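Next up is one chain by itself, shown in structure tokens, the form predicted alone.
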Amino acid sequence: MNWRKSLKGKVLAQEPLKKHTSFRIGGPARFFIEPSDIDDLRFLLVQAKRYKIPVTVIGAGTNILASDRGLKKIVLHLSARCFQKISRDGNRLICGSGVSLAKVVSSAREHGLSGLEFLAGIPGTLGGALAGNAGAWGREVGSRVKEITVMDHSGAIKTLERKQIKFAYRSSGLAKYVILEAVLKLCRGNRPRIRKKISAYLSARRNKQEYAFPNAGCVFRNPSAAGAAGALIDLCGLKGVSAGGAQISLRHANFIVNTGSASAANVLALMREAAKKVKERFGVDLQPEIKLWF
């Protein structure tokens, strides 16, 4: 594995991804890289590939439940300053794939864009968001795309435009790419109304979401015509239900906290609880939300 020694970035050994995630749970990464730039990147999955060693992109880890074992894998971090630079051109932003959301929401203001005020307050990078089609209140970070540029499992870059990419909910079709930049599509507004939309959003979701234990987000997606998970999981009683140093938050039904000493196993076996007592009573087929890395 002389290879290795060839990276510029930082290299780390049996990371414990629990250090990395959200929930605060995880056992041993093979190996935690965080690449200098995207010479340094394309040698480590052109490496990777010849070696036949998986590769999995973690951004803030704000929606993964990582095994208790770890990973056979490489976990990819791309928190280099080329990765988090953004810029304007007229109406679109330009911004790295490891740009957090909240300096994407807090840039668009800044420049008078709007579009973007409905991420305010959701946690991770723009990577994550584009990966995961992130969304809140009816909307998704997918509609605001132009193009993405990627770089493939061989080293290659290449620029997808919008058209090419197969947003759906919670979904993209993106992750057999590692996303490098995206070019977002913005509307001039009024810097006031934008912040005041922000504050709107930062609110409601500070008085409906649970910040007092590590958690994942919402755990389940929503089912598309059966209401939202969180309310058939509140109807079927479970809010409170522990497992281990797990618990089905007693704030948000959708949410699974972590009170201190949770294993991965400890989420799984309420997730599986929710959705049994769910179909049992509702007919619905709960759908995870969050990443599972098993």
Ligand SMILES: Cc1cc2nc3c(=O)[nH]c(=O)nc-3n(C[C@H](O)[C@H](O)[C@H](O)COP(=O)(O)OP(=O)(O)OC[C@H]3O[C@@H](n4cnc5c(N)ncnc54)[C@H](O)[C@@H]3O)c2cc1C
The other form holds:
Amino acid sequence: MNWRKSLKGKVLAQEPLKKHTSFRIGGPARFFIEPSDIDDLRFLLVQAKRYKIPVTVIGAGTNILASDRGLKKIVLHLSARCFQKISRDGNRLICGSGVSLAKVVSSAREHGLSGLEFLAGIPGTLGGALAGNAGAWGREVGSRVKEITVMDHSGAIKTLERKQIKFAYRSSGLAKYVILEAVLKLCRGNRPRIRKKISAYLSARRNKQEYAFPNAGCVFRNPSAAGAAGALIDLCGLKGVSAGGAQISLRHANFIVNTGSASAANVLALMREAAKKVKERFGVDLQPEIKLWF
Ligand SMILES: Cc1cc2nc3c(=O)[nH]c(=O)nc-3n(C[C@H](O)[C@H](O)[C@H](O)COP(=O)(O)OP(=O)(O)OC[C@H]3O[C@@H](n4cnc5c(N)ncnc54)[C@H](O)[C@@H]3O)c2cc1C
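Output the structure of the form predicted in complex with this ligand; the preceding block shows the form predicted alone.
First the chain shown before, then all remaining chains and molecules of the complex.
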């Protein structure tokens, strides 16, 4: 395929996705591509459309369960420097989508800007957080967005104001685009106070979250009225239940961990088991929060 030779960025064929997901699970992607800049990205999207090869974006892979058989797609990774920039303009932080959420939070802190502290400890990139409207402690990243610049799959760039974006619980409607950059609107704050809040959020997380084994965070969304998915799974007595190398975390029942050699099929089996038991006992339908790449 000639288009591959014309790309300036890195192109890997049959790249194992397990190398790029926090679960350490996933078969080969047809192509794993890191465009070198915006023009390279546009060229890639146009060619992919021309040759009818589906494209999907991966951030840090912390919210994905990828099939053991892999993906017949181009998996795009925005690692180039142009997607990693952060700058400040008054009370606003302008961030590339490839920047880690940890860096966004620490940059806001260093600039004395408050409003993102609740995101401390959520792994992944800003792009992934915006696509899934990541949140914690009753707050969501979407609430801090002023505007987002995206590229559509024809290579056209547009800027969306927050009111044009359908932010909802763990969704944004942005998955149909490649998110390039966001302007986050914050407030001036006192640096020591911001630091203190971040430390409090981090230690609250350390007390309840799973760190011992690879995982992808909460596998199910919290059902709106019925309480936390983890509490319902726990009440069904499923903590510690395993399938192959996958196990429902002993620490947090909405986490599934890879104890060493878990397959995507193992994780799915546990998800089905948990969903079935919760439905039988509480009549509640659990919906996946992690993205299933099958
Ligand atoms: C230990 C742990 C704790 C976690 N805690 C939380 C939590 O408290 N709250 C929470 O909300 N989540 C949590 N998560 C889940 C996850 O970290 C977040 O959802 C994170 O925002 C995902 O970012 P990512 O870069 O890893 O995205 P990925 O997992 O790589 O991708 C997730 C989705 O976003 C899309 N995407 C990524 N980048 C782009 C882009 N540039 N343009 C368009 N689409 C894109 C992908 O196609 C995919 O559909 C946790 C995960 C772990 C492992």
